[in-house]
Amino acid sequence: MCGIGACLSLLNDNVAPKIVKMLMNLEYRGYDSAGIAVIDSLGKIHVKKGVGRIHNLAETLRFNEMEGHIGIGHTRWATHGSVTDYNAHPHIDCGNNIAVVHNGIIENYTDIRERLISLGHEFKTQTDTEVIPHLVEEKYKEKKSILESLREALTELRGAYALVLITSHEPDKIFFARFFSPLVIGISNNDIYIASDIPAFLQWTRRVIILQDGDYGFVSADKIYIRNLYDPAVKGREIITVEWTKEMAAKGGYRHYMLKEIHEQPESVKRTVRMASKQIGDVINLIEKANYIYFVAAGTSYYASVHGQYAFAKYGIRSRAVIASEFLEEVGAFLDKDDLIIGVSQSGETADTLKAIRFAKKKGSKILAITNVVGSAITRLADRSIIMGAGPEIGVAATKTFTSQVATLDYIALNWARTHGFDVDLLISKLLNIDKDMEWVLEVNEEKAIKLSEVLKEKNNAYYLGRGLGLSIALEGALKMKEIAYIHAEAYPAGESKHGPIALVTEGFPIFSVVLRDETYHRMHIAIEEMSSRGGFIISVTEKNDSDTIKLSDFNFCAPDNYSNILAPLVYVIPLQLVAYYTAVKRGLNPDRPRNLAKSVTVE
């Protein structure tokens, strides 16, 4: 949640630019406001901020103007006090010599913040960011050093935290700080960044360093100094070049991230199944020993394991997915240490997982952890990794990173089956090369999705059904129309549909289906004549040849034959996605930064 960008330059540059630069590229991950603070020459700091999108306060308050070679920035996701001028980042202290930006939530930050008015600070926002640099100021006064004063406030701090701090009494360094929220360090010829993810600094280096939990330190001209709150043999971390690229990136030519990474999915999908055939090593074992499998995962991702435990039931495996929010409350007394924990994240950050993960992982359950980034906090905490191949996804509504946790969760389970006993050889041979099909659902469905969102632009509401390993598919669907297109859409299982929800249909009401010709064909037609006969608009993705499908359909997508199986949500989802953005568009909305949402969601 929020986006960090801060950067010192090398050659004594003016760094307000790039800072600029860098919050434009993490601006999926905040937008309420945005503000920036650099060092002057003179060791004197200088705080711009606003409420409002990053070019639009670039050019309003000047950012690019302002002059110091040491600098940092903040994008806002709100958590604690409204959108103001006022509590946009950075915060500074009260003599105006520590500026601080912070990503997280500081839990304390009620009793610090009396404790600190008692002691004669002003504050003047309602964040619990405010807390930061006053406190730093207070041990300052005994310390005499950023550093040690900043150690000695991080221990009071409880919560999540990644914040990077300068000031005037050391102008040359910057400092940090990681605990829970995501942090990492971008090295150049020219400069060293500080950002909240990778892709702020991209376009410039893939040399990167990546904070854990505890880190904390500087970076200077001459130095990058690292240290751990609770582990005294760390005295740096190691510096690995990602495979990104900066026009892995980039929109590409297309209109918006979101349908660029609609388009990347035959590639990124490619790439996820080869990346795994190399890690999958003890990942069958794990399967084999555990007592039972539980899922742990939030928004998209929960829905890709929801497809997970469809498709290892397919294969006799017993598993279940579960909210993270509710891990604790649902299945937190069952726990034990034959138990086996997958959590699935994007980001590998995100907050609700990874409380749930600490909380298995003390019960001694095993952790797999499957996720979309190198050395992510949801990595550390894992027995074994997966990592995903789908490269950056800077749309805040996942597209790419589901089929690849989609593809990730199938090969798993394949690997699994083949190794039982079951005739699989050629579902991996066709998961391998799927690329090809999903590029021609891709091309045979755009246009249609384009002319469907005509209808759909002035609808306020639409059921998704599906049934078996349609499920998946239509609740991830239902998922894209609400976060991107602002349609109410609910996705249930079909034969529920007639237990309530049927009746709020009525003339013209969209009802997405998902068909697959599989057990739970039929009844899926019993779902769409019930739908059909009350003037519901039927909307079907099915196989090209289902003839009988299409004939009780208003709409159809077509799939390719013969993927009535686990590998359908990597076919079947496309056409979802594709009218969800196209919907968007037409209502005249911004897919790739919908409202009240962000990227990496590192907030309980």
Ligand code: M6R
Given for the second form:
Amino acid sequence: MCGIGACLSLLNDNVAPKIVKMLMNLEYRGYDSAGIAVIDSLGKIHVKKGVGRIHNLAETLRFNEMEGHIGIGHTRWATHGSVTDYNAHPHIDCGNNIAVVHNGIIENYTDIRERLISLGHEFKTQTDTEVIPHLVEEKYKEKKSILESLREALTELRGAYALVLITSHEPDKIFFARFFSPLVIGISNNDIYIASDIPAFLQWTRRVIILQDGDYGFVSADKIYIRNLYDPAVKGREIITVEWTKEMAAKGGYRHYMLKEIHEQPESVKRTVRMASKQIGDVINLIEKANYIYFVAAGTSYYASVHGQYAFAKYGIRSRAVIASEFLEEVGAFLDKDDLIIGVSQSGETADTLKAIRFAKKKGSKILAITNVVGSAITRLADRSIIMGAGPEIGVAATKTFTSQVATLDYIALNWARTHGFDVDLLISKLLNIDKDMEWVLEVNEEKAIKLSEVLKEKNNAYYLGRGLGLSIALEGALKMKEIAYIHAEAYPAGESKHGPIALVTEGFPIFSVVLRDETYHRMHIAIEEMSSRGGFIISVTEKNDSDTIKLSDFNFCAPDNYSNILAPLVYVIPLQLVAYYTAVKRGLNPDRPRNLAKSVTVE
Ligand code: M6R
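Now the other one: the form predicted in complex with the ligand, given that the block above is the form predicted on its own.
The next block holds the full complex; its first chain is the one shown before.
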């Protein structure tokens, strides 16, 4: 959702330029407005904020000229209050002594606001966040300690928050708190950073403290003070060194992060499989013991879960993929302690997914998390976690994390299959060496994607059809096109397309068809013929020697032969990612910053 970036210089340097850089690194979390507050050498707070992208605001508002070696910043994805200069963060109290930036939603903010207004506080915005500086200001009148005032204020807030606060009352500190929304501390020899996500400061340090729900405290030049609202035993948190490197979080010569991340997939999937092999441990046993298995996830992670369900079914494992926000109503009544919930989330912070998992946990179900982020909220809820090796994904549209999720689920399915007497040695060895085939797919299809994007840039609609193991590929392909090229793209199980969707098909209507050479093959051909005879423009994704399908197609992307099995998404999805990317670019859009979207959706 929103991005928080705060910095305290140990060398007494001005921190605004670093905060600007952190906010740029975090723009994937929100980018409708941004702002910075610093404390100057006299202990006075200065705030600059406005509507727009951080690099434009940095220029127009001259962020870099702000003086102070302690500061906080924010890039916003609006929830409460429209996108205006006023509603941009930071927000300040009446006395201009306390500045706060916040990610999350304060659910009871109207009650608090009314109470504070009756006590004489004046509000300048419609945001939920503004109650925080005023509430701390109110508490401070009596407590005369910001830490104590903050702690007491936190006990009154309901909802989710990650926040940082600076104050002229104690100008040498940055205060922080987290509850449900992510917040991490980075430590280098020159600075201390606080941010929503590790890539914010990865170029300066890999030494990190991952704050947990209920943590609050402050950083100063000589101290990192952490306590927990609910656990008095917490007297600090461990510093870990993350494996991600600054190169992983940089664009590396590509025009956009998304393109870089598409091209990274051979490497990231390989790393993920290697990491899965080290972490699989008792996971097969968990599956063995489960009465029923539910995948729970949102967006792309849900589509990876749909694949998981089909891949598990191949080897006789009964499971069901459920959309996180529907989980309680759809299956909540059936859960019990013998069930296994597989939570799939690249960020590990998606509110809908976490809510479903918390619910299942209360019912006693076991939780296995598959995520890309060490220490993320999902890992703390789970009984077992598998961390993927995708590396930081900065593009808002998920690409390399989708293939890493698929690879992890395939790895689990294949290991289960092997221990149950299926002959899967060939598939396992293919998965372990898939990078070469993925590279081939990238090479063979990129020019084609560029060519096709010339046609698609003029279109407003597209269908994506797939059957069986092809379905999740179609679903994910359509989501990419929708998210970044703003083309209305719908995916259907191919057999379902004749029950309504076909009514829209007229001359030149793009029909992406994912064709696997398995038991679904002939039925896919029937669907293609039905679409083609109504004028549909058939764009197939097939094995390269599948001449029969190629003959039925107006345009063809190819995958290597012998991938009509559970490994299919790892190669078939790549052309669909590429064509969405190039269509967005041809339409003059920025694929890394799709409108209305944020990388991690930490509100319900
Ligand atoms: O971090 P998560 O995997 O839990 O995120 C789930 C979705 O919000 C995410 O996949 C979203 O759909 C992306 N925009 C997909 O490109």
